[in-house]
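This document opens with one chain alone, in C-alpha cells, the form predicted on its own.
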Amino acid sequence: MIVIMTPGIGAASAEVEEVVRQAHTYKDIRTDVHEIVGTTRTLTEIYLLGPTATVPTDGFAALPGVERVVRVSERYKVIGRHRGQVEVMGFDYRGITFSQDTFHVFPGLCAVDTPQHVDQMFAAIAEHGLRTSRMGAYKPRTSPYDFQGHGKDCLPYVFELAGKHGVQVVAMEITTARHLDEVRSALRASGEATGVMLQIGTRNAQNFELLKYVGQQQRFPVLFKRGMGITLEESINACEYIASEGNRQIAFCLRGVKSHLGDPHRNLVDFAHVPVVKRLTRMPVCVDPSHSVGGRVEASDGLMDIFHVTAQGIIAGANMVLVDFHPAPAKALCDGPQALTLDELHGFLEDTAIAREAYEKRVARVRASAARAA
C-alpha cells in the first residue's frame, strides 16, 4: 500500500509522522518514506510494508495531507505504476529533463580509446546540439583477454573533453563500488565540468549489492541494461533494488536478450517492450540498436538494420537512444564492427526525428480520439 502526500508536505513534517504511527498501529507492518523530486513537483510517499491485504485505505485517506492512497498490484511498489493509480514524476539532471515524454540520443564510443577520438565524437555531438553522450571507460568483457576499458585514467580527459563542448550528461558503465568512487573524484578534478549516468550493463543486470549500492546515492541517475538473458520481470525487480534504497531516478535500456531466435542479429531485439515498461513502471524506456543488431547489416531498402531496428524502438515510444559511433570503427578496440561513422550521423538523427514525429502523431491522433468520445 503507498500513501501519497499532497505536494508540499515533506517527510520529516507532522502529517507524516501521523501516517507512519497510524500504520504501526496494525500487526507486522513496516513503513519507508520516499520524497520523490519530480520534474514539476516534489512528492512525499509513505510505502506500507508486510500483510497490508488486510488493513484499510479509508483511515489513511481521511488523514490530514494525504492526497490518495493506493493498493500495490505489482511486486515492484517503489517504480511501479500500479495500473495507472501513481503518476510519473521524471526527473532532472543537469538542466537536462528525463521522463516518460522526452526524447535524447545518447550517441558515442562504447569503448574510450584514445583522447583525440574523444575529442571528435563530442565535437560532433556538440555541431548537432546534443547534449547527451555514451562513454565506456569499463568495459566487462566475455573473455579476460579481450579490451577491459582504459578505467579510471581516461577519466580525466573525458570529462574535460565534455566540458569543452558542453556535454552535460555522459552515460557510463560501472562495474564496482569501486568505479563509483574514481568517478566522482575525477569529475571533482575537472571542476565538474560535466555529468555522468551510472550505466548497469546487462552482465551484473542481478549484482543486487551493486544495485543497491548505487541506489544508497542520488547524486548520479542510472541507466539500467535489461538482462541478457532474465525475464522482463526480473529486469524491472533489479530496478526496484536501486529505487527502495532511495534512488529513483531511474531509466531502463533494453539492448536485446541472448537467444538463437535472434540470428542473424546479435541478440533478438525486444523493442516491441518498450509500451510494457512504460505501462508497468515510472522509468523512462531507452534503447541500444547497437548492443541488439550487432553490425552494419544494410536491408534492400538502402537502410541498415540498426536504423530499423532505432525507429521501431522510437515509434513504440522510447524515450532515449543509446548508440554506438566512432570516428574510425576500424580502430575501435571494442565492438567497432557495429558502430556508426560521424559522417552517418546527421542521417542517424534526421532517421530519429521522423520516427519521433510519427510516434507523437500517433499519439496525438488516439488522444484527440478519445476527446472526442468523451
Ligand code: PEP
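If you superpose the two forms and keep the largest set of C-alpha atoms that fall within 1.5 Å, you have the rigid core. Numbering follows the first chain given and starts at 1. If you're wondering where the values come from, they're calculated on a predicted model, not measured in any experiment. First, how it differs from the form predicted in complex with this ligand.
- Remark: with the core as the superposition reference, the CA shift of I29 between the two forms reaches 2 Å or more.
- Taking the rigid core as fixed, one finds a CA shift for A11 of 2 Å or more between the two forms.
- In the core-superposed comparison between the two forms, the C-alpha atom of V363 has shifted by less than 2 angstroms.
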The other form holds:
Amino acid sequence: MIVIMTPGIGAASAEVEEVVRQAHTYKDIRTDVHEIVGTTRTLTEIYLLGPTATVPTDGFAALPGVERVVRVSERYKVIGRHRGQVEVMGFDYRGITFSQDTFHVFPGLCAVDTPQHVDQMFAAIAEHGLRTSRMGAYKPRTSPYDFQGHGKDCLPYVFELAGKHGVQVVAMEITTARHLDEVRSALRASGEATGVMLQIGTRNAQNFELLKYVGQQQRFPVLFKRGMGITLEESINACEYIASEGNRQIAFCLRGVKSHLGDPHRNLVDFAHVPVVKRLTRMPVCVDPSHSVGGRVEASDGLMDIFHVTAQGIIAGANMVLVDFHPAPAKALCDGPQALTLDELHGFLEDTAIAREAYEKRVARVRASAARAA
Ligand code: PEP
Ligand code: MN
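So the form predicted on its own is up there; where is the form predicted in complex with this ligand?
Complete assembly follows, chain above in first position.
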C-alpha cells in the first residue's frame, strides 16, 4: 500500500509522522518514506510493507495531508507504476535530470585503453555539447584470456579527463562490491571531478548481493542492463531489489536478448519493450544499440543498423542511449567491431535528434486528440 501525500508535504512533516504512526499500529507492517522528484512537482510517498492485505485504506485516506491511498500489487512495489500513480520516478544527478520525460546520449568507450583515447573521446563529446559518456574499466569477458579492463588503474585519468572536458556523468560497469569502493576513492582523489552512474551488466542482472549493495547506497545512480537470458519480469524484479534497499535512482537499459532468432545481429533487438518498461515502471529507459547489433553493418539505404535500431528505440520513447564509440576501433581492446568512430558522432547525434523530434510529435498528436475527445 502506498500513501501519497499532497504536494508540498515534506518527508519530515507532522502529517507524514502521523501516517507512519498509524501504520505501525498494524501487526508486522513496516514503513518506508520517500520523496519522489517528478518533473512537475515533488511529493512524499509512504510505503506500507508487509501483510497489508487486511489493512484498510479508508483510515489513511481521511488523514490530513493525504492525497490518496493506492493499493499496490505484490509486483514491483517501489519502482512499479501502480494505478493512480502518475509521477515518474526521475532523479537529478550532477545537474542533469533523468526521467521518463528527458533524453540523453552516452557515447563512449566500451573499454578504456589509453589516456589519449579517453581524452579524444571526451573532447568530441564536449564539442557536441554533451555531458554524459560511458567508459568501461572493469570488463566481464567470456574468456579469461581476453582483456579484462584496466580496472582501478585507469580511474584516475578517466575521472580527471572527464572533469577537464566537463563530462558530468560517466556510466561505468562494476561487477563486485570492491569496484564501488575503488570508484568512490578515485573520485575523491580527483576532487569529485565528475559523477559515475554504476552500470550493472547483463551478466550480473541476477547477482542479488551486488544489486543489494548498490541499492544500499544512494550516492550513485544505477544503470541496470536487462538480463540477456531471463524474462523482462525477472529483470524488473532485479531493479526492485535495488529500489527496495533504498536507492530509487535507477535507469533500465535494454541491450538485446540472447537468441539466434536475432541473427545476424549479436542479440535480438528488444527495443519494442521501451514502452512496456515505461508502462510497468516509473524508471527512465535506456537503449544500447551497440551491444544489441554488435557490428558496423549497413542497410541498403546507407544507414548502419546501429543507427536504425537507435532510432527505433528513441521513436518509441527511450530516455537514454548508451553507445560504443572509439577514436580507432581497430585498436580497441574490446568490442572494436561495433564501435562507431568519432567522425560519425555528429551524424549519429543528428539522427537521434530527428528520432526524438518524431517521438515528441507523436506524443503531442495523441495528447491533442485525447484533449479533443475529453
Ligand atoms: C557494456 O555495456 O560494456 C556491456 C558489457 O554490456 P552488457 O552487460 O549489456 O553486455
Ligand atoms: Mn562491450
